[in-house]
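Below, in structure tokens: the form predicted alone, a single chain.
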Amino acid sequence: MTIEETATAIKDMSIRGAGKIARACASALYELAESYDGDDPEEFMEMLEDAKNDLIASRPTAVSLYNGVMYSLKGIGKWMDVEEMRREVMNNADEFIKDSIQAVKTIGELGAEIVDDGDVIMTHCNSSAALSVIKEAHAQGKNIKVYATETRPWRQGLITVRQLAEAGVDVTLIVDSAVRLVMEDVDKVFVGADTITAQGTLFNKVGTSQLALAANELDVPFYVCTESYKFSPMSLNSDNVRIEVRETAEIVKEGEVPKEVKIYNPVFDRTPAKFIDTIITEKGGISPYKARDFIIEQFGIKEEVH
């Protein structure tokens, strides 16, 4: 796809989750290197430079997208002649992608191994990574059930229920309102993130908070699934992510309410590092309150980027 195509298929849902998002730019940014027939590094470097904007701008939530653009384009400098650079942006996003693939399934394993036969476990939109945990546990024979938000507006809790149904994992799908309820009858609960600050804050799809609160209060463990590059190298100074307001019309159609009745669609909530039991990585699990650390040895930086 091209880097249009990408940032047009980011914002309308065409392409969802963090991981899949950042491989989608990370390809795009391959393509566009590879398509690439020209001989001025400058007009090059221009390219480059427009097209990560553009894919920036396309989900501003997610960090994953930022890390996988930056990680794709790094070293690349003017000085050098076009081929290297060409190369360079190939080389960096084709490992972006295959390092992600493999973290999830990492994931997977070291999940699975917090998972008790018998338990059962809650989850909320569609993370690969927290759908990997389950999916191995599950493959490993231990008797477990699940419960899956719907995940509203867009209801990316039937992708879940019907990816683990053909896995054979007993499932249920539950309405949003339903968590607390159902949460009584929880043993564990595995979320994926968009974005983990230095501060340990997870933000994840609307909803999560709603989870980590009610888990918090029937001492249910709380669990985020995340490869390492959904860390924020920009949060060291400061735990504020801006959240995506979607359009109205996800929520309601045109007549169905009066138009003095104001709409408000967030994508993404706010959790904080207190109602987090452990960060599972591809790397290991840590505290969320090691994630300023964690960032600081990830991205070998010492300060807030800016």
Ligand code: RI2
Second form
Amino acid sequence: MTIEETATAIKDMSIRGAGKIARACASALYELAESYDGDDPEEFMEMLEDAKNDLIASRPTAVSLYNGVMYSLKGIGKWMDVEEMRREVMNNADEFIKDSIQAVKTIGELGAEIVDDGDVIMTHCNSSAALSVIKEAHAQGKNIKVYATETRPWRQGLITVRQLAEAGVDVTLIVDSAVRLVMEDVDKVFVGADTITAQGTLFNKVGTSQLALAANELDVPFYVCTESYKFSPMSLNSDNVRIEVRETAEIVKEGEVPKEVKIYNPVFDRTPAKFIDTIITEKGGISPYKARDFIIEQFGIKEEVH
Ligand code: RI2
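So that was the form predicted alone. Now I'd like the form predicted together with the named molecule, please.
Then the entire complex follows, led off by the chain already shown.
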């Protein structure tokens, strides 16, 4: 897919999921580098810069997209000729995609160790990382039952129940407002992530924080399943992540409510570290309070010594 097609597909959510949108961006940059038929390094760099800006602007909340783009473009510079830049971008993008797919698999294996035979699990939205844990636990023969929330307004929960049913998992769909009631029967919660900040704050599909609140009140462990490229290096200095607000047509049809009614459709929310038991990454489980150290190590950031 071209850069423009990819940005459009991410914007209209025909490509969705924080991991998938990051891989889609890397794949589009791979194709751009592969297909460039000029011999002007400056022109090539400008094209890559424009592509970076278009892709990053397509969805603001998931830092995975930004990290996937920056990883694909790392190491290129004015001192390179076209062939060197082309090779660098294609190798980086290919590596990001392969590592990202492997990371989801590894998270499934590590997270499944936490799942006990007989567990009742709740999950929210449609997270390939969280479902990797659930499907792996099931594949290991653990007898589990899953409650999946519908996840208004886009209803990604219907994708989740289809995927789990296809895997043979015992899954029940519930409406989002049933979370607190059903949580009384739940042993563990597994959700995905769009962004984790240095403060251990989770930005994920709207409604996640309500699962965390209900789980915390009922002492149900709340686990976040996420690849390391969903941690935000920019958050070392500030916790603010832009929460995407999408069109009102996702909530009501034309004419369903009086025109003077305002409609607000934020599609992510924030869950503070205090409600998170463990963040399960492909590098192992970490406390949300270790997110800053994790980011510094993973992104090779040299913190100035005060
Ligand atoms: P994986 C999704 O956002 C959900 O918030 C999900 O938890 C998160 O991305 C991570 O998904 P959207 O794309 O990368 O549905 O684990 O808006 O698949």
